[in-house]
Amino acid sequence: MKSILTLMAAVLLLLPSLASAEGAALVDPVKSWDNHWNMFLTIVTTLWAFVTALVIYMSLKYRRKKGQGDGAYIHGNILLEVIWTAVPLIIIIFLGVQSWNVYRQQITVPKDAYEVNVEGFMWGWNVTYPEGLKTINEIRVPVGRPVKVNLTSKDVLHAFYIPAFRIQEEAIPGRTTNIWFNPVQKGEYTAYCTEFCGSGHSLMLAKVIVMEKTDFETWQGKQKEGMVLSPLDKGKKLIADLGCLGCHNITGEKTAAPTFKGISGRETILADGRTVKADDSYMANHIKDPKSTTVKGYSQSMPPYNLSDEEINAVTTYLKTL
């Protein structure tokens, strides 16, 4: 009983202690979380093992004999009843406390952090660097800085999830929310949505590339620049990045979208019964305001994108080629 007491106290002790943890220079999460999965794993498998061996032992050692009637008459015991709930709920509160202060690290955003807006969309991402640049499904950080990442969504829920560091939040229309991390180490990381958002979630993948400062600053200074890309490639990325190949696709296969495969110059039959053909300007109104008209035999589902003329003459560009 004394020892429980002891240990109630230490714990009650380690409470402030972990409180004020947090000065520290720069804290990395991912370590933090990563120590704090060790410990929790070291506990919860040694908890499993002695349970398991327990019944095992049981079931063994008190198999019924032939001819052996009723067990014992036991109706329990106060002292083992009371230290099978103190001891489960001292470890428990120790492991709460410890991942308590893991996720102040992880919402505890440093005050010096690279901050990049991220928009989800169905299905992508776009990404707005502090300094105008923009950029589809790809976020480029500098090394050693930590990043703030301001999320927010254009249409439906979506969750934005970089596994190498731990850290995850929802990206709700209307709202920002957001996380950050910390970049030790150059490399390329990959982002994922984890909130379900129709037949692209799982294409809704973005790479987190983290470069040398000066590597970064070279990228910034190109892409300002306007190292363009031709209409055509460019128009093909886009395609690519707006997620549009999560309806339809290039092959001329039969799906819940029409095939791109020969659209332009197709004749198109509308939901109203008139009868189109896909020029440009039919293509990009559809584009920008596809309820405007209604392709026959298929629902509205197709969501508004707002495209610069430049933009939209890329993608038309590429569609005629295919």
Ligand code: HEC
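Other form of same protein, the form predicted alone, not the form predicted in complex with ligand HEC:
Excluded here are partners and other molecules; the one chain stands alone.
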């Protein structure tokens, strides 16, 4: 008995160091979480199979037979009691230490990580790069370099989630949180909002584009030179990226919000009875402060957008073509 207790104590003391040694080799969060999940699944499945087999065996071997009296009374077995207490305790501590190790790895950002700032809003993601570049619902990063995402929210709670990289973190108004991932393979992935944030929640998607280093640098250069899009094309892209077409449309149909078709110069009746002309000034003010004017027959659910004058001009330029 004494030797069993000594062995159990030795195992418990060694578990933290074993877990740390294993965690040190798991430099990719994706592999860390996958290995962690597989370990949990293996242990739980093994225990389930063992207990189930034991129950079936005992049920068949020791089932009550016809004419059989009560069995002998057994007071207890100290060895068995120690085993069925010690083994689950060791397993629970082992899993706890492993979980802490993976969590510690996830919150420890590599020193050479490329940082991007991501701001959630209803219903999209504003992305700002260290070089001062900005995108909406699109995050471009170089392959093979860890990426740190600094998160915040402009309005309500959101949650930033990229399934391919096994990361998820809350985006909280007035507070900055962070998460990191390691893009080891180039490609296009999807980021979701997993915190229900209103009627446009399902449209709150972003592209995560992992590029070769040279391609990434070329893209940065084009962005800096302003050679990527004309005002018209930029406005069209902003309308799509901001999720505007989730409520508005360009076909003239009546939906959750006024149609964009023919909006420029249109006489519009507001909820307070006033009639205004949807000129450039009206459209710009409505983008900045949607609550200032509500169109008759529609509810006020549009969020304010923190766009630059150049971006607003691009949006109005595109709307004039509809």
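The model shown is predicted, which means the values in this text are computed figures rather than measured ones. In this text, rigid core is short for the largest set of C-alphas that superpose within 1.5 Å between two forms. Positions refer to the first chain, counted from 1.
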When the rigid core is used for the superposition, does residue 174 move between the two forms (threshold: C-alpha shift of 2 Å or more)? no
Displaced residue check between the two forms: residue 250, CA, 2 Å or over, core reference: yes
Compare the position of the CA of residue 113 between the two forms after a rigid core fit and state whether the shift reaches 2 Å. no
